[in-house]
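One chain comes next, on its own, written as structure tokens: the form predicted on its own.
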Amino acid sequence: MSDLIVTIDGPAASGKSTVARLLADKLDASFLDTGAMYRAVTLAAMQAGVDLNDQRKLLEIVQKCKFQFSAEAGKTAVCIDNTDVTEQIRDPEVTSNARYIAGEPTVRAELVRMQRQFAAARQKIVTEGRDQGTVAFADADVKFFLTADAGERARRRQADLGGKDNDQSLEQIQKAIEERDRSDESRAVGPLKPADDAIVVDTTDLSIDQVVEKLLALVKERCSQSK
């Protein structure tokens, strides 16, 4: 049973992963990158040539493949059947196709089970995703929902991609982000939305360090109030 669970939800490129990782460091907590989990299943399905609309085949991928997640060099390292795919899961095509995994109820339920299992074995965790505060950890101690202007999120994504995706213009990246938002917000299971008790933080005009310090102060405040 975890003593502290902090959830950070929000749309694509709102800064969730980076902020969650840095906040976890400051809290001496474990970092759970759920986005990496969904991308890993997506990549495994793509490599197996599975129809991403086939619910049964997708569930078989989750059940048959061995997925391993660990923190290395400040980021989540991912292995599928003992093969390192940390870089491959960040491929734009994998990111685009992750919506099929996220929208599949049985697969999503299995991943939520894995997330809870991860948390149960650790004293403190900071977890990020799109339904962490609403579904996976509805009883979390502190919940955040990060947001930012779509244009700013597109610029961040472009910077993250660096030279790995020179064929995409800023406008194309923004369009893809907005389409992902609509998909995440409209799905029947675990839709993207702030938990009723989440603290919403607009990161558009804030640096990563400013966001981390703001969240850290709020966590400490909440924790002191609960004592």
Given for the second form:
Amino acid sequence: MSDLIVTIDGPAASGKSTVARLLADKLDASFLDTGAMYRAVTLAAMQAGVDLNDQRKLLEIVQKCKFQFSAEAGKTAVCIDNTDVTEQIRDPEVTSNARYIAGEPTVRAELVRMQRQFAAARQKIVTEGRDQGTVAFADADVKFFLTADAGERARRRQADLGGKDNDQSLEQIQKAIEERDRSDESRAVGPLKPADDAIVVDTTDLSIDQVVEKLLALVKERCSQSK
Ligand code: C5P
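Alternative state: the form predicted in complex with cytidine-5'-monophosphate, after the form predicted on its own:
Let us now look at the entire complex, which starts with that chain.
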């Protein structure tokens, strides 16, 4: 059983992944990027030519494919059946199709089971996603919900994309982010929302380092209170 579970949920491009990875480093904890899991299943289903509304086929993909996730400098490396798909899972088509997988209850249940299995094998973890504090780890030691205004999140996403997909304007990126938030917030299973006991942090005017320092201080404070 883990000694420390920290969850970070929040909307698209709120900086969760970067913050979670850096916070995990500071806490000497393992890092779990659950968005990469939904993206990997989406890509595997697309590659297999599966109807993304076919619940049974999607579950088969999750159970039959071999998914491997590893933390590499600055990103989560992903393999499907031993093929590296780290770059492909970030493709805008995969990003937009992830909603089919995210809305499928049996697939979500299986991915949550895998996330808990990952945590159970580790002493400390920092995990990020949409439902980590509400569903996957409802008993987590510390829960965060990161927000930032949509315009700022779009600017961050554009900077992340660098030269790639530069045919997308800032307005298009913001629109895609807002559509994804709506879809994530409105699904029946594991919707995007802060857990009742989550600490909500608005990162709009904060640098990555400031967010990490703030979260680190809060984790230390909570841990010293619970001793
Ligand atoms: O965080 P990221 O943008 O990589 O997530 C991709 C998509 O995967 C999200 O838009 C969401 O639909 C889904 N997701 C989810 N639950 C999680 C993590 C991601 O539904 N815990």
